[in-house]
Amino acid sequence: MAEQKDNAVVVIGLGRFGTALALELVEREVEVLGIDSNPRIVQGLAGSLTHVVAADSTELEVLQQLGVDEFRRAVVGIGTDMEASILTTSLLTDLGVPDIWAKAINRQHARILHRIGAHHVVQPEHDTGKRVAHLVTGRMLDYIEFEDGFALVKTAAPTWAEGRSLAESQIRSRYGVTVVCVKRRGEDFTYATADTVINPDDLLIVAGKSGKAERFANLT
């Protein structure tokens, strides 16, 4: 049973963001424990999780009578209830769960989540936001930032490089940015290597520092 609970996930709060997140991955076949304090949500998708129940999850004896300790990973999807978001990250890290995701509400939230033990804290509101900002103030097809400010963006090639092989149009060192994939009109997209010609119509993923990568974007 403990090999089970290593492919498997207890995602508490069902609201739209845990409900969602559930789901997919019952559709990438990870086992998956649902728990909601709202019994109308829980008979909702019934038959649709691997388990689900109604449950308070701020109650230490009741994450441990569901065996929510054995799982290796936990999300934290309650919205709206800042407190019962805290408490049951808090009840989570008590019990020594390895891998603690919640969802946070605003910057304040996020950091009392962190405090209190949680691995990964996420805001899909301001998270998206700060993704279609930069997406609709430029060039950009698809933009995606990580820590310290590095970014991969999906954009159209420039006209200038066109006809031209990375090597000789010295992007990287003209730019500070690297050309990790590029995809031909109708067809996959594939590594890029220093031979790879750039075409009329292609699109490129670009990796590097995220002025770098959304400036180069921007070229023309």
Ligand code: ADP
Given for the second form:
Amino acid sequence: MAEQKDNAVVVIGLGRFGTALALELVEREVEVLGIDSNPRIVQGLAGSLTHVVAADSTELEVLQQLGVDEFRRAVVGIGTDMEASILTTSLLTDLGVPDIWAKAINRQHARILHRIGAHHVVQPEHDTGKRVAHLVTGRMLDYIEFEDGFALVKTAAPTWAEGRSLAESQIRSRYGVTVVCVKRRGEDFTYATADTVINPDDLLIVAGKSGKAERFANLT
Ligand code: ADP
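Okay, that was the form predicted alone. Show me the form predicted in complex with the ligand next.
Then the entire complex follows, led off by the chain already shown.
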């Protein structure tokens, strides 16, 4: 195998998910090889990605010719065509790509992708649906949950904490959460310390067990 491309990603399947991901990588100055079987999609992205090719990713020879085995990272953005998604992912495993990300459209699909060697499986609609459920019912402005039930929450500062420092309001001992960052109106987020005083209209980033972080965010 040739020397692996470290700062490059091959993105296979340039639907809504794959295209958004590929364009974001380019924005972050990562070299991207985009592959999609639909020539219209490929034409539309020519000039926006580093390289973009119309090809069927379920053919081993095609992937070899495109040098996919030289990449350290690959993302399979094919979802709807589950057979193509599974075949492509297993070929990437056979080619020894060390870091394979794949998109699944349901739980069974996700399980198969894990089984055949995908290192990371995402379910964008399922994951976003879960996240939005936390946002629509309360005062949280953003919510990220990690595997072990730990969450980061963005929320407006509760009015009862205004005018007091974090040490004075004893948020950690009373609510079991840590205020990580505070943002004053018109300013950037800054790291919070025990002396940080909460002002009206401040935004907070709070870390803690998801139930506790959510409960804290819903206090007014
Ligand atoms: P999204 O919901 O993100 O739009 P889709 O699953 O609908 O995702 O889109 C997947 C993309 O993958 C489509 O653009 C489709 O042309 C492409 N695709 C499907 N099968 C193959 C294949 N065998 N080889 C390469 N690209 C493929």
